[in-house]
Each structure stands twice: as C-alpha cells, then as structure tokens.
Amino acid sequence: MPKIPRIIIYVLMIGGCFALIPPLVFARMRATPSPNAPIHIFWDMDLQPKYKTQAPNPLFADQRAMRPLVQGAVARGESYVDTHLYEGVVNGQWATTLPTSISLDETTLNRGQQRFNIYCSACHGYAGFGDGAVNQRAMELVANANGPVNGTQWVAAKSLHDDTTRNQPMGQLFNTVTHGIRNMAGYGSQISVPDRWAIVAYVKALQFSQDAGSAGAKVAGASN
C-alpha cells in the first residue's frame, strides 16, 4: 500500500479544522444574544416604516403619533350593556333567574359541577358544606396551639346550605363568585362569565338537593 505524503495529511488536517469553523460560529450565534440588529435578507414587515410609542407625528395637528380613544367607542363584544349577564342585576335588583343566553339544562349543570369542583370544593367541599380539604387543614392548624400555626388566621369556609346563602338570589351568588366576599377572593379573572353562571346554577341545585323535602312539603301544603 503506497504511503500517503505527509503534506497531504497536513492539508487534510488543516482543511478539517477550517471546516469546523462555520458550525462553531453558528452554534455560538444561536446560544449567545447579540446587541446588534439581526441580518434581514428579506425585510417583510419586520422593519416597516412606522411611528413608535410617544413619538411625534407631523401628520396630526397635535403632533402626537398616539391617538386618543374616540369618545363613546366600544370594542366589539365588550359593551357589557347586559347587566343581567355581566353583573347579575335586573332593574337594580339581584337577578333571580339565569340570563337568557344561559340554558338551564344538564350540560350547564355538568359544566357548573366541573368548575365548582375545580375552584370551589377545596374550601366549600364537594357537597358545599364548608368541609373542603383546605378548610379542614386550616382549621386543624389553627386549633392546634402547639402546631406550626405561626400566627396564621383563618375564617372557616361558609356552608352553602345555611339560610343566609340558600336564600340569596342567583345574581347575588354570581356577584360573589365574580368579586368575592369578605375573605374570599373573586374569580372574575379566572372563570369566564358563562362558567360563573354555570357554577351558580349548580350551587342552586346543590342547595335544592339538601332542602328538597321542606320545599316539597311547602309546595304540597300550598296545593292543598
């Protein structure tokens, strides 16, 4: 077998080293942030002419690029004129029924049960008696003077079946879910409007399930 000349070996080694330079450069470019603007072969809309925030604009008489909101303009879908749907209020009073856009059916109740179990049952319990896992643990810590209380204060979760809560109209319950009450935080930013109404419908179903006997007796007495 003929011997490879030493010069060829050196050339191949040097060529191999040079061949590694581009991948190393690309790897460094991907891993290291650069203060320089990226190279745009095709500009598309990345570098379009525009006025930035707070920049002057001679096109308008007030020389401002940022335009004030048009008086009376309302974004589509954000009018919130339906106070029954968005506030639980009808003619200045708490609504006693669901909004017309919310159907009282099995689908709504199932959705309300699912949302209730996720957001409410931790404190109020799955049946709404205020015996959720979080509430039970907090009450144990507060009651145990020798435990790791560290000055913790806890207000027991309210039972949804006591007279005060059971007699609340649907609109008032919706307001509580939305904005919270006393130590309970509101869930308006976490739960959509239809889901909040679904929770209210499910809470009413829970309450009726525990008071159906007396309610039935009242109805029977009235019919006689």
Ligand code: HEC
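Treat the numbers as computed from the prediction; the structure is a model and nothing was measured. Positions refer to the first chain, counted from 1. Think of the rigid core as the biggest set of C-alphas that the two forms share within 1.5 Å after superposition. What changes on going to the form predicted together with this ligand:
Residue displacement note: residue 92 has its CA displaced by under 2 Å between the two forms (rigid core superposed).
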The other form holds:
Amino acid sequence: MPKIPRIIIYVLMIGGCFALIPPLVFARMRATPSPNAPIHIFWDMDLQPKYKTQAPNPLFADQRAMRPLVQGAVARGESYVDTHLYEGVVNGQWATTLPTSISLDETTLNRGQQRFNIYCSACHGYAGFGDGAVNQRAMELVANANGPVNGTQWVAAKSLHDDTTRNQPMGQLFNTVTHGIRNMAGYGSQISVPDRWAIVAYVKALQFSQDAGSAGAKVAGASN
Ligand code: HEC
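Other form of same protein, the form predicted together with this ligand, not the form predicted on its own:
The complete assembly is shown below, putting the previous chain first.
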C-alpha cells in the first residue's frame, strides 16, 4: 500500500473537526429560545396579522381587542325565548308537560331510552333504581376500603323511583339533566335540548312502569 503523505492526513483530520461545527451550531440553535420567528420557506398562512387574547387594540375607545358581546345580539338558532323548551319553566313554575315541539310518541321514547342507556344508566341503572354499574363498583370500593377511596367519598346515584323524584314535574327533571343537581353533573353541554326532553319522557315512562296504580291501569285499558 502506498504511503499517504502526512499532510493529507492532517488536512483530513482538521477538515473533519471543522465539519462538526455546523451541526453543533444547528443543535445549539434548536435548543435555545429565540425572539425571532423561525425561518419560513413556505409561508402559507402561518403568520397572519392578528390580536392575541388580552392584547390592546387602539381602534376601540376602551382599547380592548377582545370585544364584549353586543347587547341584545342573539346567535342564530339560540334565542332562548321559549322557557318551556329551554328551561322547563312555564309561568315561573316547572312545566308539567312536554314542550309543544316534542311529541310524545314511540320515536321520542325510543330515542329517550337509547340516550338514557348511554348517559344515565351507568349510574342510575337501566331501570332507574340507582344501581348502575359505575354506582355498584364505587359502592363496592368504598365498602371494601371502609371509607373514602383516594380521598373521594361516593354519593350513591338516586333511585328515580323515590317518591320525591317520581313526583317531580317534567320541567324539574329537564332542569336536573341540563344543570345537574348537588353531586350529579349537568349534561346540558353534551345532550341536545330535544334529546334531553326525550330522556325526561323516558324517565317518566320508567317511573310509570313501576308505579302505574289504579289510574294507570285505566290508562292502560285494564280493569281495576
Ligand atoms: C356519574 C353518575 C351519574 C350519571 C351518569 C347520572 N346521574 Fe343522576 N344522579 C347521580 C347522583 C350521585 C345523584 C344524587 C345527587 C345528590 O343527591 O347529591 C343523582 C340524582 C339524580 C336525580 C334526582 C334529582 C333530585 O331532585 O333529587 C335525577 C332525576 C337524576 N339524577 C337523573 C339523571 C338523568 C336523567 C341522567 C342522564 C342524563 C343522570 N341522572 C345521569 C349520579 C348520576
């Protein structure tokens, strides 16, 4: 093998060391914060003029970029004028009937059953006795631990067949589903208004199924 001249070996070694500099500079730049925007080759719509949250905007007298709601403005489809439909309230009292836009028929009850099974049965049980799987499991954990589990106490889901709940007007049930009650969270943000009414109708049907009484027997067409 011919001998490689020393000078070429030195040049290669020094060149190798210099070659390490650019990657080191890149690595350092990537790791240190910089006030400058990154180098953009394709801008697309990445950087647009805009006001960020809480930023001032001299265009308005109060200098706020975030504008408060214009008084009296109503978002499309969100005029909550119908208190029966949206709050379950008629003349300041809990509504005792379904709103006119919800018809009490098989479709509504089937929908209510399906939504109830999805959203409520975990705690209240499929028949509404407060014996849902989540509730049973929580009660079991609390009983085994003989007290709070991880600092949490469990409030048992109520039976929907208790006298107090059974005698509640539909509007009150609607309100409970919408806003929750005491330890139960509300479902207003997850379940649409018509679906909440369908659930209420189904809960009423469940309650009726356990407490038809003689009046119910008449309704059902049976003799006393
Ligand atoms: C995560 C468990 C859980 C789910 C899911 C749940 N609930 Fe409840 N519910 C509770 C608990 C717990 C209570 C009792 C709250 C208390 O007394 O602090 C309760 C109470 C109630 C009451 C009694 C209200 C009163 O006036 O005492 C009604 C009615 C009710 N729930 C209906 C529903 C309906 C309808 C759904 C489905 C949309 C639902 N709940 C979903 C846990 C749940």
